[in-house]
Every structure is written in structure tokens, then in C-alpha cells.
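What follows is one chain in C-alpha cells, specifically the form predicted alone.
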Amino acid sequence: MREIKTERLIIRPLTVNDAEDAFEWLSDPVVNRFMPYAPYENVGQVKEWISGIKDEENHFGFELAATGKVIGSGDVEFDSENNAYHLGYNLNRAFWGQGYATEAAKALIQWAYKNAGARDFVTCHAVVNTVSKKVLQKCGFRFEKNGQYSRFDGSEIFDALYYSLHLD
């Protein structure tokens, strides 16, 4: 099943009907400060992105159960280079600091554990993004190494902290 219910969220595949909500965080330069992609410029780009998401990417939207508003998205995609599942997420700035990122990240990890047989996870964040560090620590990730990652277009390089998580 590709739907996860938590205390406050319905985590499910995004649809093009979610494009307006998704545009709110995908176009926000503050939200996207440390993301590998540049902020989206219009809803059409968001619809195109959503339409191109493949099932194996395990990408989900985070919908508020109480209102139906989609406030973020994330994925747990297999990373063959690390032989582990890579966790990523992004959240509308209006909903920061309320525990939604941690709630969604924990749910994605458990979903991958139960449905994809995932036991090993990896992720990273920009060194200066200390909020993501706290989310990952709450999810049980442990620091592995320092490194770097860049935007897809190569326009910016970020010093990063890399983490792993193993579940038996």
C-alpha cells in the first residue's frame, strides 16, 4: 500500500492536483536554500515534475489529515552506490518547527522497512542546516562523515554532513 497514516499526516503519492500546494514550497528560495534543485518558477513546472515521478523513487506527499493541504514531500529511494535507501524531504516553511518533518521522515523509514525490505538508510544535509540535523538525530541517524554535494546544475556546492541508519 502506498499510503501511510500518522497522527497528523496522510503520506501518499503526489498527484498533479497537488501542484498548487507543492508550488508553495518548491518556489520558496528560503525552503530551497540547501536543496539540489533551483526554486520552481511556475505551477506548470511542478505539474511536469509530479507527472515524471516513478514508483521506484518512493516519493510521497505529506498531506495534513485535518485539512487535506499538502505541506511537503519526501522519498526513500534505493541508492545503489551506497547499497542503502536515501531519505530526503522538504517542507512548506509555514509548517516548520511543528514536528511534521520528523513525523514524516520516521513514517517513510518505517514504510521502506516494512514494504521494501530496507534495513540501511543514508542521508545528508548542508552543515549550516542545523534543523535537518535535529530531525535526522530524532530518527536515529548517526553521523558518518563530512563531505559535499552540489546543485544539479553545479551552480553551488554545499559542505555537508553524511549520516546512516541501520535497522535489524
Ligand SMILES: CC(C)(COP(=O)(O)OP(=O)(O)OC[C@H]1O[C@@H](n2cnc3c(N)ncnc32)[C@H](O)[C@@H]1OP(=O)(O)O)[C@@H](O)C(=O)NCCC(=O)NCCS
Given for the second form:
Amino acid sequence: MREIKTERLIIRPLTVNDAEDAFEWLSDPVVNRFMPYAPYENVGQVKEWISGIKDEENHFGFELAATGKVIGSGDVEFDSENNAYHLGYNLNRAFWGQGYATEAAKALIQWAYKNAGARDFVTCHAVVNTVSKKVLQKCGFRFEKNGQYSRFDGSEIFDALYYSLHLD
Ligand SMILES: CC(C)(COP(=O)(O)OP(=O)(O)OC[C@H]1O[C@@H](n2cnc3c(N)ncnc32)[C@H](O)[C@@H]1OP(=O)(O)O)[C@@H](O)C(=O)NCCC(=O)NCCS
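Next up, the form predicted together with this ligand, please; the one we just looked at was the form predicted alone.
Below, the chain from earlier opens the complete complex, with every other chain and molecule after it.
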């Protein structure tokens, strides 16, 4: 079952029909500020990305139940290096500060727990990305260690905080 209903969201796989909505956040340099990849330049690139998403990536769009608009996306993909599921999320800037990321992140964790047998989760955020820190704390993540990650093109290195979450 790849659909999760929360209070305000329908969390389900993205389709190419969502590309225009997804372009709104994927092309936004502010949303992209701490992402390893460059902002998307056109809707065609977004369609290509969506078409290439594999089931095992467990990548879901966050659709607003009230309007049908897709306002963000996130994933809980198995990370064999850490033997845990890696959580990630991005949201259209026009919808920040309304609790959507927290609502979606909690639902993704529960989905992976019930449907993929996930018990251990990991994630990280750039030190200065304090909003993401709040989302993770509300989901129950605990700080593990300091580290760094870099943009894919090597143009920037981010100091980062790494977290884990274990559910019995
Ligand atoms: C991180 C992100 C997904 C959070 O989305 P969101 O829906 O706004 O998050 P929430 O509304 O659930 O808010 C979490 C907390 O951050 C606060 N917050 C959200 N946006 C904020 C802003 N622009 N400035 C200050 N605080 C903010 C919320 O008020 C809330 O605080 P609280 O815990 O004290 O109530 C969103 O900011 C985003 O897409 N950022 C860019 C991409 C990114 O950083 N992804 C994560 C990479 S690790």
C-alpha cells in the first residue's frame, strides 16, 4: 500500500502529472540551499527525475488533500551502509511553517515501520538548517555525531549533524 492519509495530506508516489507542482520547489534556490544537487532548470528535468524514481526509493509526494496540489516530497530509502532507512524531505516555500513537513515525516516513518519492517532510521541536516532540526526532533530523532557532506559538484561543503531513530 503506497498511499498514506494524514490529517491534511495524501502521501503517495509522484507521477509526471505532478511535475509542474514539483518544479516550484525543485527550482527554488532557497529550498535547494542545503541540497547536494543543483536547482532544476525546467519542468522536463523534473519529469525525467520522476520517471526514474524506483519503488525501492520509497519516494512520496505530499498532496494537499484540500486542493490536490503537491507541495513537497520525501523519502525513506534503505541505506545499506547504515543498515537503516534514510529520511529526507523538501517542501514548497509557500507552505513552510504550517507543520506539513513534520506531519509528512512522521507518516513516512510509520509507513516504513509497518510496510517495510523498518526499525532504524538515520538522517542529517546542515548545522545552520535549524528548521530541519526541529522537524527531526519532533519525529523523535536523536543526535549521533557531527560530520560533513558536499554538493555533488564539489562546490560547497556543509557542516552537518547526523541523527538516528530506533523504534521497537
Ligand atoms: C525543512 C522543511 C521541509 C520544513 O518544512 P515545514 O513544513 O516548514 O516544517 P514545519 O512547519 O513542520 O516546522 C518545523 C518547525 O520549524 C519552524 N519553521 C518552519 N519554517 C520556518 C522558517 N522559515 N523560519 C523559522 N522557523 C520555521 C516551524 O514553526 C516549526 O517550529 P516549532 O517546532 O517551534 O513549531 C522546509 O523548511 C524545507 O523544505 N526546507 C528546505 C529543504 C530542506 O532543508 N530539507 C531538509 C534537508 S535536511
